[in-house]
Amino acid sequence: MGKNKLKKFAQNDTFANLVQPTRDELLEGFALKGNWNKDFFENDQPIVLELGCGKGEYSVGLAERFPNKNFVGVDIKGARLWAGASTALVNNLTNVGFLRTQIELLEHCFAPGEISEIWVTFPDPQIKFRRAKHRLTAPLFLNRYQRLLQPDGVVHLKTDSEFLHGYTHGVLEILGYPIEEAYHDIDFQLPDVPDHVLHAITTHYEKLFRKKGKTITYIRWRFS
């Protein structure tokens, strides 16, 4: 592991606004669970998830334009949350925090209903048939999704991958959860709404699938 990598660690440990439990504090009972709120925000503000985070651009982006809500970054990578985190403190940004964990143990990091509004962004569309169930909008996952989510929550899916944005659209008619709105292409449908939050936060994974001529896709829907 690289010198860089241990520093960045070093300061995860630090940062006020980067959460870290290990797997068994998780499974023997999160002190922030149900008590986001009160415990780590301080103010009764909803709370909005990005799953996948990476490097937190998203989450502090959303942080910025949206300060009546608190946004939680949620990613493994802890070199990827330290630029988030460090980004979001240097700003001042008291509505946004990471948490370090893996996504499906979700359901032990927050309470049900104590989430709004779900953004993932960019994840691995995992195309191999053997790794369906390891999609983020795969059925399994939306099942946690819709446990954690205020009864009318809604979830965002913005990706470069034609493949999952299909699939995903597939998956929610099938279940019968109302799509909202949905793109094959936020340049060619949107092209006059340049502040749109789809157009005005980008990621560094979205400028490098940009470099490549990838389309981005999106879809937005609830489970009622």
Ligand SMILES: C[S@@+](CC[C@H](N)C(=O)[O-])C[C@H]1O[C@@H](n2cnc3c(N)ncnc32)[C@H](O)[C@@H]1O
Given for the second form:
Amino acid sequence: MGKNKLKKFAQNDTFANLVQPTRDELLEGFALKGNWNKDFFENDQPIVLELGCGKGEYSVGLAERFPNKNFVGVDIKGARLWAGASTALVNNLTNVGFLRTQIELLEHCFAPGEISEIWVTFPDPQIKFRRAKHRLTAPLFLNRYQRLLQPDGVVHLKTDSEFLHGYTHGVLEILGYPIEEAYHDIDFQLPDVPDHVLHAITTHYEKLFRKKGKTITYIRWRFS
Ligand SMILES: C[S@@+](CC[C@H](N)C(=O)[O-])C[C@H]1O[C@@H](n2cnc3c(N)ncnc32)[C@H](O)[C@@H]1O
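Having displayed the form predicted on its own, please output the structure of the form predicted in complex with the named molecule.
What follows is the whole complex; the chain from before opens it.
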């Protein structure tokens, strides 16, 4: 492992805004589950998750724009989380935290109804058929999100993958979950509002995909 990564991992251990529970800690009963507002944010604001947040651009960018909401960026890769957590600390953003865990374990991290909104930003589309159950918008994941969300909670998916956009659209229609907004090309279809979060916040992967000429899609839905 590179020296830089080791340095970031060591710093991660000192960051008060980064929570890194072990699998055993989660399975034995995680103290923050159901208590994020009381024990982590120390306020009563709605909690928004960014799943597969990488360097946490949406977690940080939304936290800056919406100080009346709390944000938690979730990813399994510590070196990427370091970027978001250190940016939030440098900017004194107290309404954003980061959680290093597998998304599959989210229900051990948060209580039913503890979440008000979920962002899924540029996930791996898992195109191969045998990987279908790993897509972050596969029915198994949607069931998890529905249980974590408040009844009026929404999920946002921003992706460069036409495949994942179309797949998600289809799954939502089959399951009867109402789609609130959908664009197969945000630059072309979304009115050019400069401070719209879909345009104003761009992630590391988004920049890479845009350089390759990919169009960026967006879909937002609820479960009832
Ligand atoms: C393609 S990257 C996108 C990162 C970031 N959202 C962006 O747009 O730059 C996907 C991210 O999801 C994370 N990830 C994938 N599967 C995961 C899982 N099951 N649990 C936690 N993180 C996961 C990866 O570690 C990676 O950082």
